[in-house]
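Only one chain is shown below, in C-alpha cells, and it's the form predicted alone.
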Amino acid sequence: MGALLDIIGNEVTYSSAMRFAVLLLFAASGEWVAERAGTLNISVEGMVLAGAFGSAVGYDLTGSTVAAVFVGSVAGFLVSTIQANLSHRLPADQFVVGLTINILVLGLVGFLDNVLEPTVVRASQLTIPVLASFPVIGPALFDQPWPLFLVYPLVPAMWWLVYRTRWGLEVRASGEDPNSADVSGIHVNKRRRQTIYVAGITSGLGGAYLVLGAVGSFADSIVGGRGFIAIAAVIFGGWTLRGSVAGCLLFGAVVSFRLSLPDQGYDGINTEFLSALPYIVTIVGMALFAHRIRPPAALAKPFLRGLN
C-alpha cells in the first residue's frame, strides 16, 4: 500500500502513463472505426511499426519532426492499403492477411533499419500555459512533446466522423447488417476498406509519436505488441469510443506502474512479473468483459454480395 500511495502521488507516474496511453489512443481510435464497420484489423501492430520506421526515416532525410510525422502517417496508410484490398476486395481471410502483414513489416523494417540506420531525436516540448501548472496531472497532460497533442483533436474527430456524418452512418450499417446496407445502396466493402485506411493513418501517427515523442530513437522491436493491446482496448471498451479511451488509459497506467515501482526504490518484486503485467491485465480484461458486451453484429464476417 505504501508503494501504491507513493506512485499515485508522483507526477512522473502520470507523465509515464500518458506517454504509453497516447500511443494506444492513436491506434485504438482508428481501430474502433474499422471495427464499427465489421472488420477486425489484426495488422495494427504492423501499421504502428511502419509508422514508427517511416517517421524515423522521414526525420533522418528532412530534419523536420513535422515532415517525419507526416511520413509516418503515410507509411501506416500504405500498410493499410494491403490489408484493406486483400481482405475486402479479393477477399482473403482478414485474420491471415493481418498476421502475414505483421510478419512482413517486421522483417522488412528490420532489414531496412540495418541498411539505412536512421537517426532520430525527440520532438520539441510544448507547454500549455496555466494548464501545465496544475498539480500532479498538469505536466502529464499539457507539458509534453508536441506530437502528443495531436491525439486531443483526433479522438473527438473520430467520434464526429462515425456519429455525425452520413459516411459514419453507412460505416455503422455495414458493421451491423451488411445485407440491408447493400440493399440500401451502400458499397459495404468499400466502406470497410475506407475504415482500414483511417486505422492505418491513425496507427501511423501513433508510431510517429512513439519514435518522436515517447522514445526519441528507433529499433525494430520498439512497438512490442502494443498494436495488439490497442485492439484489446477496443474490445475491452465494448466497441464504444469512450470505453476504448478508458481501456487505453488503464493499460497505460499499468505500464507506468511497472516502471514506477523500481524508480521508487521497490526492488523486491519479480522483474519478469512486472514486464508481463500489462499483458496479464489485457488478458484478464478480455476474459472479464469480452463475453458481457455485444460487438457489431457483422464483426469479422466477410461480405460477398449474393452469398450472405
Given for the second form:
Amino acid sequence: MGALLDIIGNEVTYSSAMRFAVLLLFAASGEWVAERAGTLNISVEGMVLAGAFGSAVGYDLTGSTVAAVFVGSVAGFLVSTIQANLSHRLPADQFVVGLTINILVLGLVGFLDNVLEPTVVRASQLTIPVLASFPVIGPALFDQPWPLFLVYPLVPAMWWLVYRTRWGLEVRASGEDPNSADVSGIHVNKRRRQTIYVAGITSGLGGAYLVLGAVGSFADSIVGGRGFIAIAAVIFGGWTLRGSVAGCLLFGAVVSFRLSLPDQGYDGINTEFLSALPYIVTIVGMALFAHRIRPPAALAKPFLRGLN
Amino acid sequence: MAISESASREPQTSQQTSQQWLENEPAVEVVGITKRYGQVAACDSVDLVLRRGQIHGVLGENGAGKSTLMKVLIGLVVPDAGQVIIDGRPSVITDPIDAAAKGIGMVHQHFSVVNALTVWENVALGDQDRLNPQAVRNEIGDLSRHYGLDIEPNAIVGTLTAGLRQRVEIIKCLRRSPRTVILDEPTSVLTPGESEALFEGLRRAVEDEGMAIALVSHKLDEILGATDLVTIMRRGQVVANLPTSQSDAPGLARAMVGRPVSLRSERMLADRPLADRPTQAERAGSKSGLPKPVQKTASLEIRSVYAQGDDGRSLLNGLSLAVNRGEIVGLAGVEGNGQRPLGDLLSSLLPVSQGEVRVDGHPIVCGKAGAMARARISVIPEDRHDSGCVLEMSVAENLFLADPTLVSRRGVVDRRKMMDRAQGLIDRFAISCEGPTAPMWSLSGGNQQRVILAREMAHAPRVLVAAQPTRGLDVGAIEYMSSQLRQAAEEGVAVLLISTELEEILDLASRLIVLSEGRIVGGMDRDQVDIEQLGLMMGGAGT
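Other form of same protein, the form predicted in complex with the partner chain, not the form predicted alone:
Time for the whole complex; same chain goes first.
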C-alpha cells in the first residue's frame, strides 16, 4: 500500500506514462475520426511506422526537427492514401488492405532503414514556466520535448471538426447510416477517404513524436503494435473522443509501468507480467465496457451506391 | 461572363418564386411511364397529373406499381419509357438531389433519417453552406409552428417515436421548399391523432402555398378523408381516376382489389364467379376422397401474443390465430402490419412479452433458438436470400444446413450420405441444378425456393409456415409451389400461408384471416369471401 502511494506520488510515473500515452493520443485522435466515418482503419500501425521513419529521414536530411515532424506527417498521409483509395474507391476489403499495408510498410521501412541509416536526435525540451512546476503532474504535462505539445491543440481540433462543422456532421452520418446520408446528397466514400487522410496525418505526427520526442533514435521495431493499442483505445472509449483520450492515458500508463516501475526500484514484479499488462488491461477493459458501448452503426461496412 | 450569367438568371428565378400559382395548374405530369423488371411490368404506361393546390391520392395494393412510379419521380428508378414533365418542361430526373433541385421532395416510407444524430443535425444534413446550428434550429421552429409539426430540435432521432421520426423527415423535406411533395404511406407508423395533425398541416401547405401533394396509401379512410383526387392502380396500371368526392369506401376497395383472377386459378376454374368456385376443402376432398378437415384440433395455436421491437415499437399486438391439421389458412394483409414479426416468432427469432404459442396443445418457448423447429414448425422465410439459404454454399449443404445431424455421425458430416440424401431430395422436388455440389447461387429463384421447401419438408413438419413463398417467382414456379403447399395440407400438415398477394391466398387457402397492425382483425371462410369486406379490413376500415 505504501509502495502504491509512492508510485502515485512520484512524478517519474507520470512523465513516463505521458511519454507513452502521447503517441497513442496522436494516432487515436485521427483513428477516432476515421472510425466515426465508418472505417476500422487497422493500417494505423503502418501509418505510425511510416511517420516515424519519415521523420527520421527528414531529420537526417535537414537537421531540423520541425522539418522532420513535417516529413513524418507527410509519410503518414502517403500511407493513408493507399488505404483510403483502395478501400473506399475500388472498393477492396478494408481489413485486407490494412493488413497488407502494415506488412508492406514494415518491409519497406526495414529495407530503407538499412540503406539510408538515418541518424536522429531528441527534439529540444520545451518547458512552460509556472505550469511545469506544478507538483507531481507539472513536469509530465509541461516539461517535455516540443513535438509533444502538438497534441494539446490537436485533440480539441478533432473534436471541433467532428462536432462543430458541416464536414463533421457528414462524417458522422456516413458512419451511422450511409444510405440515408447518400439520399441527403452526401458523398459517403469521399468523406470516408478524407477521414483516413486525417488519420494518416495524425498517425504520422505520432510516429514523429515517437522518434524525436520519446526515443531519440529509429529502429524498425519502434512502433511495436502500439498502433493497434490506439485502435483499442478508441473502442475502449466507446467511440467518443473523451473516452478515447481516457483509453490512451490508461493504456499509456500501463505500458509505461514496464519501464518506470523497475526504474523506481520496484523490480520485484515479474517483468513478463508487466509486458503483458497493457494487453491484459485492454482485454479486461473491452470485456467490461463492450456491452455498454455502441459503435457507429456502419463501422467497417463498405458503402456501395445502389445496393439497397 | 459569370457575373452577367448570374445577373441574367436572377430576375427569372425571383419572378418564378414570386409568381402567384394558378389553381390546378399541373406541377408534375407523368406521361406513359413504363418500367419492367424482367417479365413483370411494375408500371405499364402510367399517366398521372399532380396539380398545384391539390392532394392527389394514389391507391393500390402491394405491388400495384405505386412505389415504382414515385421512385421514378424522385430519380431512384430510371423508367424504360415515358416522360416526366415538370412545370410544363420535359425533365430527366437523375437522382434524389436532382429531384429536390427541380422542386420534388419525398417523405419515404422507410425513413431516411440517421438515428444517431439529433433532429436539427438530420435536417441540416445535405446542406451546402456553413453549418449554423442556431439558424437550423430556428427554421425547424418556424416550420413546426407553420405546419403544426411540433418537435424538439435537440432530441436524438433514435430516441423518438416512429411518428416523430417521420415528422423529422417531413420537416427536412419541407425546408427545401418543394413545389411537389410525395408522401409514401405516411401514416403507416402514426397514431390516428398524429395522422390527423399531419393531414391538417398538408392541407395548409396545399391551400396557402399551392403545393402539389401525392399521397400514396392503401388506407381507404385516409384517401377519402384527405385527398381531392384519387388514382387507383392495380398491377402496374391505372384502373381508375376520379374526384374523391365522387367515390366511397366500398367502391375504392373493389377497384383496388379487383376481381381476383389469377393465371393458375383461371386455368383450373375457367371463369366462374367467385362464390361458385370450390374451396380448398372441396378440392382436396374431390381429389383424395377424404373428408375435410382431417382433424379439428388446432395444430398451431397462437394465443394473444404481444411483442415489441428493439426500439420499443409494438410488433405484435395481441395476435391470436389457430391452424388445424390439413388446412391452409391464408393470412392476408398489407405489408408491414406484422407479417415479418410473425414469421420471426415462428422461427424462434422473436421473444414475446405476453402470450404463448402451442403446437398440438404443447406450449413452446418463444425466442429460444431452435425451439420452434424442434416442435416441428417449418418456416419458408419471407426473404430467401436474407435468411433462407446461403448462396455461396452448395445445394447439398443448404439442404442439410438446418439439421446436419441427418447426415452426420458424432459431429462429422458423412459426405456420401449427404450427397445421396441430397440427390434424393433433388429428384423428389424436381430441383433443376447441376447436382448436389452445385453452388446455390447458380440456381434460379424458383429452384432456390424448391431447395428451401425440400429442406423444410424433409423434417416431416407438423406446421408449415410459408411466408411470401412465391414472391419473385415466375408462373411455373408459382404453380409448383402452390401444388406443394396443397399436397402438404393433404398429408395433414397445418399450413399457414402468409402473403400480401390476395390472389395467392384466395387460390390456396380454405380460410382467410386478416392481419392489421399486429393483430387479426377478422376472418372468413374461402367459400364465403366478400371481396369488399376483405378490402375494407385490409385497409383498416372494416372493423
